[in-house]
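So this first bit is one chain, no partners, the form predicted alone, shown in structure tokens.
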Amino acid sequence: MLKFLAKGLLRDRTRSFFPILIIASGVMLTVLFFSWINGYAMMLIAENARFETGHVKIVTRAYKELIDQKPYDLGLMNVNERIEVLSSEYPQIYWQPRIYFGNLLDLPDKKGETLSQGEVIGFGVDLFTDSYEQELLNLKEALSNGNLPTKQGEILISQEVAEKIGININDVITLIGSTMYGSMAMHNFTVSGMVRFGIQAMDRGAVIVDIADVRLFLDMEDSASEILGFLPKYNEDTTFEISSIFNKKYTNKDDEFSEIMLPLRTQGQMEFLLATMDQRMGMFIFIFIFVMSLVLWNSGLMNGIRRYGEIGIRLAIGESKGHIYRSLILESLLIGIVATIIGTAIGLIFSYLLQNYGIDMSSMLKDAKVIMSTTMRAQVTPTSYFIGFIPGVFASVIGAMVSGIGIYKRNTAQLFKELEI
């Protein structure tokens, strides 16, 4: 039966060309859009993880309540000892302390008087103990001028801040803020280099300092705002599982300074953004199934009118209406499978191109407040290879099922009149 129908479709291309064209186009867009959304989600996760959230994050309960303000005075104590314990309990995770702080940056003139000022967001990271943070933040690739810090007292400043304030390499700048205990703090740093991350939220005002210098500056000996944990490869289920076990063991509701672990998805706007993308993907596939079903329904009706003679002869020689109806559905299934394979292949080609080259979206992200790269890339995953079968096959079959209902409305008394015509 399948062989017979396949030969019929090949010999009469008017029955298959238009449906295959419509389905292949829809499947191609579905695959491309899915890969793009997936790439956007992976990029969003990767960028936020390395700059802000980690795959998991440990903070105090008091810090969590005001986490958007980054209140380092409510941070973690005895961090070095805590990391040793965490490394033994969770050896699959790499733990890294961070201090986030907001300061006033002051550029003095030759007389030591203020020449210009600006607000900055500081990142206290481990720049010298090992190279993990440098690789994680892609500092070598982000370096646009000068060199990476090679000794204590050196600082990296975003290129945009440097140009705005008028800072040059080897200038001495002053950071003005408050210590962990609330007193005023000032510290001089030498600008060793400038960076451009390609992330608007970072490039607008970030400075990178070694965590040892920040601890001295803010009077935070052996302390940190947060401890970030990084898995070898991000897995959402694993982060929730580890967080649940950790919180049962260490979180005390009666102690505001007890520790709590936060999975990436629960931090900031990540839950909303990732959930929205999941919903949009489901909505997109549903819309394609619905629209393509309508188009194929109309196509089936037009083909049905053209094939009235064929259907009439088949009914006249004794073929049942149910058998004809089922054969049309099977025919549409073959068309759907062939069209889906073609559409998936074309969609994957465009997806791989978008994955390798990306699209520069910097002009649209000038005021972005979330941490995300300005280069949008697709991400081809195993799901990309079969996601197109959902709208492709379903739309084809649904369109045939709806248009094929007309077979049951045929009146055999009219057959001979149609055949005479």
Second form
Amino acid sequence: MLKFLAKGLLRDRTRSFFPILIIASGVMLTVLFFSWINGYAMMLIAENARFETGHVKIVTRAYKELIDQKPYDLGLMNVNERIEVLSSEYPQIYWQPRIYFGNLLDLPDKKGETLSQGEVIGFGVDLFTDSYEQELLNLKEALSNGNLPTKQGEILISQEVAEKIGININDVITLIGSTMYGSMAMHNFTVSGMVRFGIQAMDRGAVIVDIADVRLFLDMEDSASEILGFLPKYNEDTTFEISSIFNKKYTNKDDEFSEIMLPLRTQGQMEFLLATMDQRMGMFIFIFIFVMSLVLWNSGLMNGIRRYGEIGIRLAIGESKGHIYRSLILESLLIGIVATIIGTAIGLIFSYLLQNYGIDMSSMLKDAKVIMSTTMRAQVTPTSYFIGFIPGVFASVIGAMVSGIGIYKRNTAQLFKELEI
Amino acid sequence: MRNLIITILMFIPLIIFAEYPSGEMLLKKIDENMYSENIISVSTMIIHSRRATKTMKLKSWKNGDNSSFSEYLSPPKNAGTKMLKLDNNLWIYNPQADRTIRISGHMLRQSVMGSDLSYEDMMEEDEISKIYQAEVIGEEVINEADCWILMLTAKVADVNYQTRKIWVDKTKYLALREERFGKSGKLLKTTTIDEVFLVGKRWYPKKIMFKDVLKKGKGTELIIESIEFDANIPASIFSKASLRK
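In place of the form predicted alone, output the structure of the form predicted together with the partner chain.
Entire complex below, previous chain first.
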């Protein structure tokens, strides 16, 4: 039966060419859109995890209340001991303490008087124990001038800030801020290098210092703003599961400094962004199926008119209406599958191109507050290979099912009269 | 008889108000206790922040309303930190960074060493009779001391607190309790004098508790260890050069 139908479709190309063209185009767009949304989501997750959220994050309850302000005075204490415990309880997770701090960067003249100043956002990360944070923050690739810090007291400054304030490599600058206890704090650092991340939120004013220096500077001995946890591979369900177990064990509602674990998705605007993307994808597939079904319904009707005689003869020689209807659906299934394969293949080619080369969106992200790469890329995943089958095959089959209803409206008694015409 | 009653009723308010002294006079009495042209003091500041208590010791030199100099003596982390106030300018010297920074703009609203006092509080005029007009609005007993309640309203434009409510000891002329309000009428800070002592002929606060109402924490205690009025202070101390010495 299938072979017979396939031969029919190949020999009578008017039956298959336009439906295949329509479905393949739609499937190609679906695959490309899915891969692009996927790439955007993966980029958003990866970039935010690296710089901001981790896959999970541990903070105090008091800190969580004001988390947007990064109040390091409400941060975690006895951090080294805590990381040892966490490492034994969750060996699959890599734990990294961080301190985020807002500061005034002051460049002195030869007399020690202020030459120029600017506000910066400081990242206190472990630069020397191992290379994990350096790799996580992509520091080697981000280095635009000078070297990475090799000893305590050295600092990395965003290229944009350095140019704005007039800082050169090996200049001694002073960071001015408040200690964990609110006293004014000043600390001198030597500029070892400048970085450019390609992320507006970072390039606008980030400075990166070893966490030991920050602890000394801000009077935060063995303390941290947050402890970030990184799974070998991000899995949303795992982050929720681990957080739930951790919070049951460690979060105490009566102690504002008890710890709370936050999965990536619940942090900042991530929930909103990821949910919006899921909705957009679902909406796109629904609209695609709906519109394609209408188009294919129309195409089926046109085909029905063109094959009016053929179906009439088939009915006249005794083929049941149900059999004809099923054969039309089977035909549409074949068309759907073939078109989806063609559309998926073309969609994947474009997706891979977008994955490898990306599109520079820096001009559109000048004021972005979310940590986001300025180059948008697609991300091809195993799902990209079959996501097109849902709208492609469904639209084709639904279109055939709706247009094929006309078969049941044919009056057998009128057939010979119609065929005479 | 009717005329007599009317006459008595007319005099009752006068009799009541006659019991209240002049607000201006009370402010001058407070200034006589608190203000001196030259003061050298050593004090301990205990900061009860949200998470920890920190104790700091500092020595201060003050000349008139316009110049003051402070040096933190302990703890070691803060020792050597110096502050200089000259007219409307404030500089802070940090020995770790060997840098002197001028505190200005929004930084003046920041807390001094994490305490409940701001740099703006430090910059304020010492003689309150110069910046506020006062009205006595009642009386109350505070820490077993009879006090006048005064409502102070700023008579100059550039003040940190538009109004203040103070409870002045009737005999020692010290503001045992104080509430400081912003322009919107919102309570911003409170101070309480828990202990006083006699220095020569002046009554002076020994232990003061400052509380920034907008800040979580248990307040900042300031304990005056020693104080010397009309001290001989060399003018050179009130210079930027002395910050690095």
